[in-house]
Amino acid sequence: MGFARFCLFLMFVSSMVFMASCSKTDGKKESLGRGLKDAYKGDFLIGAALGRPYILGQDSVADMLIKKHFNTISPENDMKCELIHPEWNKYYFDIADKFVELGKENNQFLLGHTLVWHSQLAPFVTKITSADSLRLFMKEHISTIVGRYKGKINAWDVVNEALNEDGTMRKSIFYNLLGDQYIIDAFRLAQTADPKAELYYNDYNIEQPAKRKGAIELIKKIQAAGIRIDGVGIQGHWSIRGLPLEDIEQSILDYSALGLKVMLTELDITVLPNPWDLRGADVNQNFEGSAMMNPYPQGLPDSMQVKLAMEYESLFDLLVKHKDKVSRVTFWGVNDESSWLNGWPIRGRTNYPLLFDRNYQPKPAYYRVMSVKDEEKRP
């Protein structure tokens, strides 16, 4: 960004922040013009993760925004084991069915999230102690859920977060009882239950070299077993203090070289301090209610709006550069208020990690993401 362009951008941000503050008295309004999905049509899908209120259509303004801007949706929590399969022989499909109905109504690509994950398991699963019982759970869980939505859900996060930061296998209940074979088995079961659905591995920090190496080894094991894997999801929970753009680019190249679709699956950019950056930090004991860790409870300063917008612009510049390899970008939430980062890793904070503010108004970051496509068209 040249100096003149940057100065114009600063003036633009100030005017947009002023307009957004004035609009609060008018209630929630929907943005005008084309949507994100239209701007990036032909490049990659643009999506959002939906919490239960959005799946149930409890906010008409959010409904319009979701329909306008996103051509793919993911369920934030309601297809995770503890909610959809809370007991051995009991499934709750009501919310998942609504999710599928919503996607069909809006003609959106549907992502099922997630089939096998060590976290948010139903209590009965955590009590399993035998390999045979765990295999039986996996078979029934995957076959029942994927089978129910065969031909309706387009793709599945089959296995989620199976790796440690150094690229070794996470010591989860699945790994401890079944070894890394559980991952091959999970993909095989999903492939059998719906041969036409796309199958993905999803994880965070797999753009980082050590974890990326572990992910590549894992993917090659699946492929060597003759089991289909169609894509890899880089979650993209990053910080305003600097995106790892070089690592992201190298990851896109490395994963694509394996014949996989590459996706950003849970994108958000936190603007708040990370407690783990402080030596010896204990997030639960030390920082809840800390003003230092929650510096913007009344709103994000213009300077930070500028910084957030520039980080998003740089990221989307990179993604467009590799649009032949990137198939989807999904934001983890619809607007700032719905973001999980308001409560993690410290409860009660006010975060601003997405493109739409708490009134569903587009932020300066939104306009910079849109401008990437406008500038691409210039001679």
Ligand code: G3I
Contents of the next structure:
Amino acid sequence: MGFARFCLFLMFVSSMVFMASCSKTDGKKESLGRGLKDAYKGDFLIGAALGRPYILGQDSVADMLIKKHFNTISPENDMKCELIHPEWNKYYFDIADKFVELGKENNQFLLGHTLVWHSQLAPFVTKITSADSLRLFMKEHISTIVGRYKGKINAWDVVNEALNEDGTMRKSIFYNLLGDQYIIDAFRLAQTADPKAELYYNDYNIEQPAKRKGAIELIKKIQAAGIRIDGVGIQGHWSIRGLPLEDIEQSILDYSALGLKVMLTELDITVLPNPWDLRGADVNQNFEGSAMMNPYPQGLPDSMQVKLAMEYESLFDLLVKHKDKVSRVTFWGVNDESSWLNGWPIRGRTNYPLLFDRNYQPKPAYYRVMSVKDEEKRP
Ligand code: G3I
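Now show me the form predicted together with the ligand, since the one above was the form predicted alone.
Following is the full complex, with the preceding chain placed first.
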């Protein structure tokens, strides 16, 4: 880094530390001022995935933050098969009903996550061995759930994570018994159950060229069958080691060219090393308790706060550049403490992947994301 850039970086660090230290006083203005959803109004929706405590309103501070910053919400786990449809003839809608109630109260765009996914399936589904039984499950599961929330849930992640990293079809129970026809069937069933709900394909790493190619082929198959697909969700589980901005931009262009809305549906940026980052590491090695893999148990150093802020800023600069193609950005959690990344891929770590800290205070990354819109306005 040249001397001039280093000076600039130091100035940036000190300004970040100052702004973060002001967050207390700003906090008061912040609670009366505009939130993320206001700053990006007219560009794209801004949302968060809600765990059960937030859906049930068990945290009043989080409740205020959710109301203030997000105009769309997604259920992190409570509409997944294992929880909403635990036995063949048994559905559990209490939490999903509360989710819909909360979203309506806050006038938020509601996501249904997710109808067909190989993970978090109820045990009875994993035991299905015949194509006819699996077709019957899909028909009942999708028709019952989408039908119940017809006109209330605005959009569905109809199929989640159907692809391998090389773009081929994941050998899930759905593919093994029904071939790739299951994807078309899932979208057709959802469209029938609620003709007005938006229907999405959702996956991680589909900004990567090979997987993006597979996703495009999958989307074209749905469209060729005359079935509606309205959008594609790039999950956006990225790392502070560097966001694939060129791949993200190319993906926004390529998916949009298919006539689809493009969304970031599960955005977070891990600040911790992972086994696969370690050259030659055995990714199956159990790193639980390893200080090397959990370097910031007492707090994130300013230098890492600044790096995280810069990664988020570069991402939102790109999203604003393509605001005509991007319809939604959903963070996968409300604050650092609620992030799934504190427990994955290694349990018991302290991660800092989101815009709000463990006290629900805005982090430097929040201010950089907000400043993208201020800078956009500067002549
Ligand atoms: O509900 C049980 C609880 O009763 C039990 O005491 C506890 C003990 O571990 O487990 C609880 O279930 C956990 C569940 O989250 C609800 O909290 C599961 O163990 C845990 O594995 C599950 O993790 C979720 C993960 O999906 C499962 O694959 C994460 O919270 C959730 O953020 C994550 O979200 C997925 C998206 O849906 C799809 N895209 C990838 C993303 C990350 O995996």
